[in-house]
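As structure tokens, one chain now follows by itself in the form predicted on its own.
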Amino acid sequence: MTRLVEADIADLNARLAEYDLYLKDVCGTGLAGIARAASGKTEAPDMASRVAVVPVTSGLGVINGFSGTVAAIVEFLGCRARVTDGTDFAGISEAVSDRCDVIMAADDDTFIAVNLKAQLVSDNSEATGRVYATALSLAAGGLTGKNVLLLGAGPVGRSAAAVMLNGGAALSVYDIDPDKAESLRRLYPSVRIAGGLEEALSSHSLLFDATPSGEFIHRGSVRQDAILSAPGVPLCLDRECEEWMRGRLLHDVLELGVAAMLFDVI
């Protein structure tokens, strides 16, 4: 999981909005249908589910505004929420004492939702992986026998690979690190490796960015008719080609995951 600093969420509350707005001209849904869609749940999701978020002061600390920012999705999402006053373990216990439902707490390497009652966790990397995949094939109409172009090949990348595979996507993948590209193949064997970036990106027009890696694609080396999922921080596109791809990018720094987790576990 990404570290996010605070200048990454500063304004990420007034934009939920705009933001569900804007998924829905590209995906035909918004936040929380792409995150039901993602969650595979036939069953409707209790909306009445009272979620605690609960700051973690371990490692590099807590991330100001982090916990308040989650919290404004879930609610956004229509489920109560609050940040408790406890931190770490003191916030757990408020959270039971409280009846919550759903703790969700993130360290500096994993970000997790549990449903205490039901006794459900989803992870941030993997949910992430899922949902994007997920938006991907919604704005490009299925994935069936399309090509897709996987960068990287880590833990939010294996998760995507896996749902645009079942999707009948026909997957390429490309690492700066062989050995993961190989992972993944191994994992999967209809999985091809890209044998370069610039042709790989050149040839396919479904692309789905996993890495950690920031302004790496240039407006000239991205098709015309070119979506791009990229659930990766900081975004992979520079300022010229991200606003060149508005309308055709599916890019937050955390709405997506946490609609994702929450929808796994209500």
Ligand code: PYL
Given for the second form:
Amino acid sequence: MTRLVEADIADLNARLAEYDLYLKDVCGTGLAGIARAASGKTEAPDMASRVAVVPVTSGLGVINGFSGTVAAIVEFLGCRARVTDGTDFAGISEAVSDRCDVIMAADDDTFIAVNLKAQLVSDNSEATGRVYATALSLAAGGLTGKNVLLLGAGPVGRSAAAVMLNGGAALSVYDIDPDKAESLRRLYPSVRIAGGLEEALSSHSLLFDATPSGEFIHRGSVRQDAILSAPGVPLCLDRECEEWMRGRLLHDVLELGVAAMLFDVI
Ligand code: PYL
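After the form predicted on its own, can we look at the form predicted in complex with pyrrolysine?
Everything in the complex follows now, all chains and molecules, and the chain you saw is the first one.
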């Protein structure tokens, strides 16, 4: 998982409403609708839940703006959220003393949401793969019987593969590490291993990128009718291809994953 930097999230809060409208245009529903669909829950979420975001100083330390951005996404979705004054365990103690229902916190490797009362937990990598697969399905009008190309067989790709296969997709996987692709095929025997990247891109109109590589896909490699769901950070498309795919591209650095985590636990 690529570690975000302050610049990745600088104007994210200001663009939330615009991004939500974009998702409604591409998927037929916005951030909350996609996340609720990804949660698989039928009961209504408890929107009165109070969320505490706790900054974590371990490892490479706090990312300026990260906790505030997570809180802003949660508030945009309709729940009350605040960043604790304390960090680490002092922040957790503060959240519990303030009788918060949910704690969200990330160290360098793991980002979780925990509902203290309901004893529910959601992990960002798993939730991100699942919510982006759900978004691709919504954008494509369902995946049953459709060929999908998955780039990247790491934790996010594996989570997405489970959802897409469960949705009836015929899945091919490409990973620069053949062992990772093979391990996904052992997990899901119906998965086909794509031989070459360019050939795989040219033969698939439904694409999912879960790689941490940036700008390695160019306009000439992608079909006119392609839809790309891309949780991978940085974005796999070069600038020209990104512009060309507007309206058929699903990509952000935190929004959909945070939304999925929230609706998983409230
Ligand atoms: C959760 C994000 C999504 C993509 N990469 C993940 C990342 O950057 N993880 C590190 C998050 C560190 C947060 C820091 C803080 O500000 O509390 N410990």
